[in-house]
Amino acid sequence: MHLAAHFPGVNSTTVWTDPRSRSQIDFASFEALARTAERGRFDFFFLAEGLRLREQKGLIHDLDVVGRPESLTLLNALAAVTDRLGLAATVNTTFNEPYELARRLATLDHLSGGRAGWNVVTSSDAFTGENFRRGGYLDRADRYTRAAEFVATARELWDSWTPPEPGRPDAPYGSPRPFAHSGPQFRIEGEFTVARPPQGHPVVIQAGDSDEGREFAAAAADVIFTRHGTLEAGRAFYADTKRRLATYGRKPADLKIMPGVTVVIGDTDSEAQERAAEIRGQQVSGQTALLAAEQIWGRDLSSYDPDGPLPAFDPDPDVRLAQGRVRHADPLAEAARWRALSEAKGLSLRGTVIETTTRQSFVGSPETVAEAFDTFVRTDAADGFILVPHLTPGGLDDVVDRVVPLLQERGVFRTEYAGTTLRSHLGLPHPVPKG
């Protein structure tokens, strides 16, 4: 079983107003959560990306009140205060260039002794693109085309150093060879400035559940970061994604499937359920519920009662109040889904938001959660989990102190790190250089 920790920052899963929650931007918070993950022998620490502050009705969204620091800078700092924990950064292929990003990832891999990971994401968001010189220039259909060539180009660059030869103390890291890449997206040539990373290639992670995302992961990723709600849905996703690997000459073990999940622990199952309900109530305040509904309806709903019914009118699909957030592809269809759910379960607007935004959650006593984790992995619904705590930096303590020891007793999770690199934690092969 593989476990990773996500630093959520201020987000929809976070209760950032809780008195136990500390700074979302001070380095001490990142360091504390990373040290907890390493104490639990987790595979890696995971950071998301924010390239523009999100807005709603022309104002900065309350989830972005503390800003969004840059991931690779943070992970380089964390490399100095951790020893074995993998360090994975989310970095966009739409708004970066392969040469520069390959340098930054290779540098992190060297500085950390082979613990770098790269969560590959794409964007067609013109609002975010306004922060970059080319703006929102990339059509949605082209996102994965560029991403695939981007990753392949980065790998060409990492492979462009000749390995060190015995008896050559003057070239302990080998030597650069000229490279030349010419493709539809990029045409670059020269010599790469950083020696081949200790892992050969930093671990590549793909986030997303879409058909395009699954295909991209099957072709190019080492880990896929997913969301699926039930054991049955997880098994279906697992089987479908692993099946695609054969097309690219890969084995099922070459891609690890790790859904993002939340965990709530109590002394008993009933106590944990009460805590989970309380947390969801904190995560989805009345204001948060109205903001979520506005993203679908495209109308100011601030005068509505969040504990009352859904708006009676249909959304206007041509109006957008939120910027920088994932847009619902069909607001009319999404509103219809919300109405059907609300009517079937007798939910208020806020209750409907809670119901539709809840992640895969494990709620119960430590024994219940350990059993559920084991069942998911043993029955091919996942290879492990990326844990998303609702508090930072102390949100992992219950899992590390009360669930991990039970998994270790079952013999399904490591008691010590066997290797020093992220690839070794994940059981991934060391890439053989090409060329």
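Positions refer to the first chain, counted from 1. Basically, rigid core = biggest C-alpha set you can superpose within 1.5 Å across the two forms. Every value quoted in this text rests on a predicted model; they were computed, and no experiment measured them. Compared with the form predicted together with the partner chain:
- Residue 344: CA moves 2 Å or more between the two forms after rigid-core fitting.
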Contents of the next structure:
Amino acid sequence: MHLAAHFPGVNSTTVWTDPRSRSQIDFASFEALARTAERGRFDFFFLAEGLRLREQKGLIHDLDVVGRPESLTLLNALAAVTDRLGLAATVNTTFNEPYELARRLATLDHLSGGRAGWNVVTSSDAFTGENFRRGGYLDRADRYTRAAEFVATARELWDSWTPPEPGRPDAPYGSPRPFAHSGPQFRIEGEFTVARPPQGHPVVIQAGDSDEGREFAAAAADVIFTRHGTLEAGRAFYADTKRRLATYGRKPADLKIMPGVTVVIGDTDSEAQERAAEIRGQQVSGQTALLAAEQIWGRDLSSYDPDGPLPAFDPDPDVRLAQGRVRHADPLAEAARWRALSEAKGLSLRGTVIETTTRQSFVGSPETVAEAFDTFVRTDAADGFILVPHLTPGGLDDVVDRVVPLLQERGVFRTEYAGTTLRSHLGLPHPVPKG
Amino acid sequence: MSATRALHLAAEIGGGPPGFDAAPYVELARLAERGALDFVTLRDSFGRPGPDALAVLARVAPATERVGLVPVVTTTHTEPFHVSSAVATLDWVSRGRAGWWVEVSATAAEARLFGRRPAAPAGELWREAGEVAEVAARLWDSWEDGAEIRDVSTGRFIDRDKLHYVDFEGTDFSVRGPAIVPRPPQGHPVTLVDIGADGDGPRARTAARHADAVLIRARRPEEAAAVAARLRAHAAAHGRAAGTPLVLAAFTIDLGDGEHPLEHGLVGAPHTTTGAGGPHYRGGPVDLAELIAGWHTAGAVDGFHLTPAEPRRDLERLVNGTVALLQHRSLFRTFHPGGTLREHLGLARPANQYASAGGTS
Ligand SMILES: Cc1cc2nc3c(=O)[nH]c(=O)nc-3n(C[C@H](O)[C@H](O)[C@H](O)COP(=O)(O)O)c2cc1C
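Switching conditions: you have the form predicted on its own, so give me the form predicted together with the partner chain.
All chains and molecules follow, beginning with the one already shown.
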């Protein structure tokens, strides 16, 4: 079983109103969570990325946690205060160039002694593009084309140094060989400035759920970060993505599937359920509920009572009020789903939002949660989990102190790191350079 | 200029063959910190072997406590938005000790690594570097201090009235903003520009407008004083305060041979050779202390940026020899009285260009 700790990015998961919630930007918070994860012998620490502050109705969204450090810089600093923990950054392929990013990732891999990971994301959003030289130039259809060529190019660069030779102490890192890449997205050539990374290639993670996204992951990724936190959805996703690997000459074990999940622990199952309900209430304030409904209905609902019923009218499917979010594919269908749920369970607008938008994957006593983790992994719903705490930096203390020991007792999770690199934690092969 | 102005010292910790392990960088930065140096720099370019300098200094940050950290960051092929986020983050992880040494990528070989645009002449590159410095400063200001309000009663994490679009339209790029990283601890991390021996060229024009500290290359104190005066006159024309920017004389130091007072050549000898790396001091730590004291008491410069010819050996001799002597003569501090790089340099935390005057909304 593989475990990772997520320090949430721009999000509405973090209960920042809780007095135990510390700074979301000071290094001390990141250091504390990373040290907890390492104490728990986790595979890696994970950071998301948002490149533009989100808006709704033309105004900057002010309810969520925002204001994040830049991931690679932060992870290099965390490399100084951790020894074994993998360090994974989400970095977009649309708003970066392969030479520079390959260099930054290879540098992190060197400075951390082989612990770097890269979550490849593919925003095509012109709204985000307004912060960048090229603007929103990429069609949705082209984003995975660019991502695939981007990752392939980065690997060409990482492969471009000869490995160090035993008899040559004058070149302890090997030496650069010229590279030339020519494809539809990039035509670049020269010499790469960073020696081959300790892992050969930093671990590549993919997050994105469409057919193209899954295909890209099957072809090129080492890990998938998914949203499928239930057993049934997890099994279906697992079977689908693992099946795709053969096409690319890869084995099922070459791609790890790790859903992003939340965990709420109590002394007993019922206590955990109570805490979970309380957390849900904190995550979805009245205003948050109204904004969530506006994203579907495409209309200003600020005069509505969040504790009252859903809007009686149907959404306008053509209006887009929110910028910088993944859009609901079909607002009419989504509204119908909400309405059915509200009627069936007698839920207010806010209650419906709580039901539909918050993911609470594992709730229970330490024993219950350990059993559920194990079941997921044993029955091919996941290879492990990326744990998203609702409190930072202390939100994974419970898991590390109370669940991890049970997993270790069961023999399904390591008690010590066997190797020093992220690849070795994940049981991934060390890539052999081409050419 | 009064000779009582504080002396500032900085050292480069790169040089030598490229290293990709963190340990030697950490060791050198700690050595510089022990000497109470204002900051260390790390050179970088897309065109020669070596790790990403900003990443290295981020790795160094938690392993040091006081010394300033100033990586070279280039502006030609990079995204200004990413640059401003990364430098702001270096300031966060170092708790206010970050700077950036602005450089450009001038060669065709570097341009081919990106395949985005051809190499451009220096005038164009430095005009763009100025635009990047400007948009970075705006992005750092785009979050007012205290924009994170955590107002439980209204559920608002941030006060959106304290966030600002920067709407920068440059010659070659535009940025909407606001930043995604809150305003860094120093407000603006320190901006450093190396103008070389050229007091009026494109580098100097950008530096006069945007730099907090400038490296110059001069062989004699009078020469240095003249360059500094010209630079500050340009800066004043941009409305910048008197004494801005700080001027540091840069030279390479080779302390390998012990005391050779006749060879160092930088004080008054007319025939000092100036290599590709600029003026070169060769001699002992004692004479180097003499040289530094002499230039500084003459009011020629605010301080020195020294690049060891051989990093470990020369930095050690610098700290244990030259710096110790300067401290003994009370010409240089023995500890860092403040916590941030701006405090070391005696630079105020900049006012926020977007903050509403008098606190009215
Ligand atoms: C679990 C998960 C996490 C994601 N995290 C990020 C992120 O941190 N930053 C980002 O820009 N996009 C993120 N994405 C968005 C994806 O990169 C992608 O743009 C989006 O999922 C749409 O792609 P798809 O159509 O393949 O699903 C994430 C997606 C998933 C499923």
